[in-house]
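Only one chain comes next, encoded as structure tokens, the form predicted alone.
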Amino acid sequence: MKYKIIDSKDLSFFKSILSENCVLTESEDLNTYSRDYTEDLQFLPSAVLVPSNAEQISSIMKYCHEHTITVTARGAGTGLSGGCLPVEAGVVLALHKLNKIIHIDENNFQAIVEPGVINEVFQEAVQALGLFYPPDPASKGSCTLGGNVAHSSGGPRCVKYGTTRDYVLNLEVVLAIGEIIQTGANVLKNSTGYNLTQLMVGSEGTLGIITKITLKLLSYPPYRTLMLASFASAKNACACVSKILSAGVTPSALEFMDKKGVEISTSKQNINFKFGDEKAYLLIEVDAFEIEDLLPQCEKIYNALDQMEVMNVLMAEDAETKEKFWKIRRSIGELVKQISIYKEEDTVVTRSYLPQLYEGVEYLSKQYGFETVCYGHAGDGNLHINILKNNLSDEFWQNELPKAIRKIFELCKQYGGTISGEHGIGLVQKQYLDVVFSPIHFELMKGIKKAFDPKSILNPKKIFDI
């Protein structure tokens, strides 16, 4: 597909619907959005825009679809697969003035956003009112619900909650060639036709702009008990986590987290931590409406922990404790990148397959020569692999590397999965998806996007090339 170099007649148009100070063309700016929290890629984009309302990216979508001029939606820019990068240059269209909280209808347990509203944001939001949004990836305090609608994003709640595909029902979409839709309805029960509320979820800003969000929500329930288990192996921490579940409990958080990823946290945070010779950790969490009702879950955790073995557990027993721990998990992902570069693998299997899939891990660790960290959402299966480059070689890194990361994903198909589970394909998983998706995969989705799609002008090259 060739694409229109965006010219001083495009920005004219472009200034005439959003004004001169929301086209941004200085090379700060460029530089601004032409990167996100994916490794170390950066693509620069010839304008960046900045628009208000869906009706202004109705203009800028009609526009750019008549001039075959490349469009990509961009949120807090907290990806990990480079879902948000200009890999085509055109335009950004960043959306953090869509940040309103239109309305928290208490009476039926559901919300209409904007995209730029940040997840911590919404979710002190709907707490203040006794009600509850789960959904909480580690960037919450960061990133938008629209990237997470993007990404169907998950978070530690996920293995109790559900993901963000599970809380969306209805969207307002600015189309490739600019008309306004609704993909749906704000109803909880809703089988009227193909659903295109769940084919937007997901669909990495390649199908559509979003630019309004109906969310379901519950009660909040108030009452919570964390705890940290250790463990002699990691095989044993992944392992536990079946066996937990299988205690007739299930953890609103369920964590794991090898000693090189809590011993990474703890230091670059100057957090004071006892360590010994545990090799892995489990992070869980229960809550309940009614305070009696944590024990009992906890009883069962225990039973189940002592099963495998448990080196030690320790209660936060106060608030300062749970944000301690919480602060060491979920900031991680985030300290991994200070101590090298790194390419992050978001594996997700069938949740008894864990302890094969780390042991696959660590076996081609050993082969191919490369350092990991590991830590993720046990509860779902979903296991984060942070790769160090360290000193590998570039050599090694571009063309021995991926070799190693097929076969890890291949171990993922084996055991029951998939190769992401909450990050997205974006740009750099796309080389993967043959591992889990067969030729026909490929010509439905791609007859999906062209008819979303004509032109192919949103966020192009990612997910696949068409």
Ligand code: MLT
The other form holds:
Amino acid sequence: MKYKIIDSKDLSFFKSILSENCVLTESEDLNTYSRDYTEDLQFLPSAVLVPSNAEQISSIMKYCHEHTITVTARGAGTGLSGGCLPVEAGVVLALHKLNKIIHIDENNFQAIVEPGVINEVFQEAVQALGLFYPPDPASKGSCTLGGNVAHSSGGPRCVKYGTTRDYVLNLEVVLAIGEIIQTGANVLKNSTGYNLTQLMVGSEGTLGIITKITLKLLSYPPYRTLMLASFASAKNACACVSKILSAGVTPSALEFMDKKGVEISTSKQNINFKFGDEKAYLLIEVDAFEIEDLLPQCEKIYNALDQMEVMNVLMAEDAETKEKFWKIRRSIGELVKQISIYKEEDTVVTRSYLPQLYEGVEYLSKQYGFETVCYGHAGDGNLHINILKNNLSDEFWQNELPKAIRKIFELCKQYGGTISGEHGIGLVQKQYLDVVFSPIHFELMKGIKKAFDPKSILNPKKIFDI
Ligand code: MLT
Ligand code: ZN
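Please give the corresponding structure for the form predicted together with D-malate (MLT), as opposed to the form predicted alone shown earlier.
Time for the whole complex; same chain goes first.
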């Protein structure tokens, strides 16, 4: 596809729609919007537009569609698959000004928000009313709900409460041609034609620009207990996940961390932590509406842990310890990425195959000679594998490592899973999509893309090439 390079006439048009200071072209600004949290990748946009409402976005899209200018939507830029990188330059649409919580409907357990609302700000706003919005990515303090919808983001609570996808009831979307549509309705059930809402969720900005989101809410369970269990083998920790769930309890978090991850997180944050011979940990949280409902859940978990030769179980008795354990877990991703150039895989398998996946990754890391740090949402069968470059050669990193990653993904497929559980395909995983999708899958997806975005101007070169 041949895209138009932005010139002064285009900029004048954008300035006629937005105020002058919402059309950014200074190199410092372009630099800021050229990266996200993915590896060391950088792509400069030609201009950054900062709209405030759907009508402005509609005018921008009509113009960009007519002139074949690419448009890449961006939330907070915390993505891990390169989803918001403007690989064909063009326009970055920075959505942070669309940051209103429009309405929290306590009677109907719903809220309408704009895409630029920060996840944690929203969680706190609904919690103040006794309501609960569970999806909680590690970057919840900075990531936006629009970005969460674009990737169907997850987080630790998904094991009990599901991912972002499970909370999206309806969307307002500006299409590539500039039309503004509602994808569905603000209802809990909807059997009216194709489900465009769920098609849009996880489409990574390739099908439209999300400008309003209707989210489902729950009642907030006020009581929780947190425990940290250590194991002599990572395999046992992984195998314990199925044991816990078959014991008839669904924890509100069931997270895996290997020892290296905990070492990095505690040492980089100066967190006092006593290590022994353990190789891996499970961080397990249960929640409840009544305090007396916590203990029976903990007892079931203890029994399961016992059966899998747990070494030690630390109960977080006070708020400070709870915070410390969560800080260790939530910071691993960010801190491990500070020690080396890295690649992160977001593997997911049918939960009971987690031990086999972990063993397979260990085997491949030895065979190819790379170091990994693994952690993730074990309760969902979702293992984040951070591969560190350390002193490996560029040659290995570019030519050999992709072969090993492909083998990891083949294992995922073999164990009933796929290549991304919550980070998306974006730019960096698209070369592996053929592991799980056949040519027919690609044809179907390309057909959908063409119907929504005939000139392929929305977030080009993401998920697949067209
Ligand atoms: C996490 O679970 O910590 C997040 O998905 C972030 C990451 O893996 O880097
Ligand atoms: Zn995660």
